[in-house]
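Okay, so here's just one chain, in structure tokens, the form predicted alone.
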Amino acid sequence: MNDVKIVDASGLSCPQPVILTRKAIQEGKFPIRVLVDTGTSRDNVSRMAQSQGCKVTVEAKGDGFVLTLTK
């Protein structure tokens, strides 16, 4: 399997999380795991996402969120 690509997004504010985020889904690697941890970066990422056409699963994780991201 490939390798995970990972986005830790942990303690940054909107919309950096989307921004990191939206540029590991251009690179074109998936999965894509990312980590946050407010339900605000969550939502705003899972919805860019999927604009994006990837398919998102979202796992509490600890005081945050894992969203795995594939195509």
Given for the second form:
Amino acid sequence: MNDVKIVDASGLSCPQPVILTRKAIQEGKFPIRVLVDTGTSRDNVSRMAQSQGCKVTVEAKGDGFVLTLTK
Amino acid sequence: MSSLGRFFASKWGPIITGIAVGVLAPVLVKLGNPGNMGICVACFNRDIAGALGLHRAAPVQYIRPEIIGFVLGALVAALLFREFKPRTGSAPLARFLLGMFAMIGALVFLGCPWRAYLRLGGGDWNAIFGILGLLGGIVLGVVFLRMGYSLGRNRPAPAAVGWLMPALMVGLLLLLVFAPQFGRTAEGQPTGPIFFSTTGPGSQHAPLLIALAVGLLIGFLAQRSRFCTVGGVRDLVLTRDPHLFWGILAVIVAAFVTNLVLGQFKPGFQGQPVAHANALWNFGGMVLAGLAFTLAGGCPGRQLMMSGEGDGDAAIFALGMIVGAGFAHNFNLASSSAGVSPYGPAAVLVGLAFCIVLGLTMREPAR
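Given the form predicted alone above, what does the protein look like in the form predicted together with its partner chain?
Shown next: the complete complex, the earlier chain at its head.
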């Protein structure tokens, strides 16, 4: 699990979670784990990742969500 | 509940919300709101500032129930769908000032992005320059975002923080209903602290309960769908994602059709309601507004909806808009139907300088 790329986007305003995740996708190392804390960021990041050809699984964790992106 | 949630998260969410805005806003005009101002977050916050005596421009004073409805409708949606999350702490002072300058830019144009699209849908071609300015401001904001601009992270906050803005809105509703008159004029007539216009746009309003109901409905829909009139353009530019942009198109088309049906579509540049025909500063005002909204993470409607979800930083932005409206009129910066104030353009330039400095310097601190 050491080579899982973590993107911590919790607490950031729109559209920064999307920008950070897209940057990680462009780096090309999968899986990517994205931490967000609002439904808005969860939906926005999922939509963008899917448009980039990623498979997205969402898990509710604590007060937020963990998105796992694979290709 | 979850299937409804999925529906609003689909591409239909922003479209349905946009149609609701585009249809209901002209209906509110028919019922008494000012022309092409069925809904305007900037104008309505300005009217609220006037009603509270934060400025004394007599024609623009009224506590607009639509604004109260937006926050409370979003609160209800957030509670029902477990999205009420009290949070704050992301550069609140910067957000307050962004709200102030966004308001000053919007009042040089005479409308927020919602009203810019509604004005276009009513045939006010001056809105085209405002919308072009808005696009320019958003694109500039996207440049800063790509360079790493960030106001930093918020943090979870005690529940009370999330309830403050809804509580303020309930307070405004009480002030609207009871309109206390504690003061006396030199002639001994009762006056203030609550002021309501007797002439001008502030005197024109739809019946309270209908305006409140429309606000609640749109607040609910917009919270669910994340409807954002700035995010729609921003996401299109940034990631080619048209999800929110369809909502903007829906507003324009629905407003156009509804205005046609109601006999309110009046195409042209001259003589448009609560508008002026100075193309340069219609453009310039909205460059500032678009940039400030983008740097703050969303349009003024979206900020109100987020404040209903418990976002204390969005609430600070909205309060900054109300205070900014006070300054805009007290400093004679706001435009009117007669034209642009001689001092408005300088204020826009100061606001742009502020936003550019923020855009270049605000970066998330290393953790």
